[in-house]
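In structure tokens, one chain follows: the form predicted alone.
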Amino acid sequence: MPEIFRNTRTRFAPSPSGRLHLGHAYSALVAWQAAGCDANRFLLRIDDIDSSRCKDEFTDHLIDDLQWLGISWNQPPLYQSARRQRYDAALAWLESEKLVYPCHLSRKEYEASLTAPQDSQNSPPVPNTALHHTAVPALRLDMDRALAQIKLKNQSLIWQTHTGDAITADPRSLGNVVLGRRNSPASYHLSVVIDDADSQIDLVVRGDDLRASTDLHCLLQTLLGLPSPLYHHHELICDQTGQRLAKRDKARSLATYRENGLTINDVKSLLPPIKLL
């Protein structure tokens, strides 16, 4: 094991709303091998925070495949579920710096709203959230304000690779992004960077298509004041048509390569070799 990942701590956190497929197998053993298989090190988290998608049944099933896997943790998963009242507390401490606003469109409303109509060289319109009143509202993060409140304190945005390599961020492109939903304590963006935080996490291991959320995830801990982990983005998981690996794809099932008399060994040959460095 390289000696930047002597005693790291890292983390595995699946959504229960499927079947773990190949492309999480990958990203938990990448996780795992990164904490030097030791299970004191290793910490699985349950992203379960959407009440309208995820389901118990997932969580037993992905907390067996892990197994299989030959992964393990010493301590008990940790549940987003029950973490409301820091969600809360944080969307809170937002609005009274009023980094977040409400925001009464849904998504394919507010999306739309962003698109100039056949001038490409106007800057999009902002929402008009005073509509649709009787929905409750998510609330969205004010990119300018924060941006402008990191400025004025003189902080940074950067971020570390795990060979120690710094990223300055820009979050600007991904805009107003959700921090609180109708149906859920937290978005992802918010719940991640407070529970990674919590939990000390060093080394944060996921897919390089979350490597533009890794800026946002910079500016939300530089504007709570959590510390920032460093962070490995592993190459994706694809299909034969080069589409990556997903739930909503119907992604074939490590359940499904388990039934058909599959080894370990046979589905970590499916998969690249795993490089840390």
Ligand code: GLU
Given for the second form:
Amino acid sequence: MPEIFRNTRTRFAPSPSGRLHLGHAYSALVAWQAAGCDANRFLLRIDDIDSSRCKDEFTDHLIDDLQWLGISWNQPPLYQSARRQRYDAALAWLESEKLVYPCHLSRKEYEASLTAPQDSQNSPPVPNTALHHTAVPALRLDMDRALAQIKLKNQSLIWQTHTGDAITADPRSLGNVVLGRRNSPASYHLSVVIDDADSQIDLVVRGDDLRASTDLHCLLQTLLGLPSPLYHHHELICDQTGQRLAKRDKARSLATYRENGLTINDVKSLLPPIKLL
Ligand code: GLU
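One more: the block was the form predicted alone; return the form predicted together with the ligand.
Entire complex below, previous chain first.
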């Protein structure tokens, strides 16, 4: 075990919206290795804020699959669905600081407003949020204002990889992302930074597809005064056509492998070797 991982506390945070597949198994096993295969340093978090997609039965299945992989945890799992108040408070604070604003446009309308011709070529697109007063507004990050505040306070947006490389975050291209909605749960981006900080996670292990999101998470951590963990973005597991595995891809679900009598070692042999450094 490399020295830098000696006391690392990490987590695996699946959404219970389907059965776990090989990609999840890889992510969980990399995190488990980084925690030194120590149940005291590995947290299971259930990312179940989106109640329209998540089901308790999938939570039961994923716990069973992880245990089958030989992964264990000593603390009870953390359920995001139980933490709404915590996210709401952060959202309310961001709104009071005018770092988020209510936007009544649907996603489609919002995107169209960004590409619509502007009066002045230099001014950023301003969505007409006065439209559609009846809709529940999305609470969007005011990216320009957030970055201006960072600059004003002379803060830097830097996150670190697990090997100690410092990465300058550049979240601007992600735009005014939705951080929540009134009377409904916070977005993944907001909940994840709050949960990782509250759970004292010092290494986040997740797929390479979330690398760009880490720039945004770094910005949110800085705005909210939260610590930034180290990040290890591992390679993604793809099918023969080079497509990322999805939960609907039943053929590679752990359940299917288990039903077909494969052992843990058979499953591990289908995965790339785990290299932490
Ligand atoms: N629930 C998220 C996912 O399954 C977690 C991502 C993360 O580890 O931050 O993609």
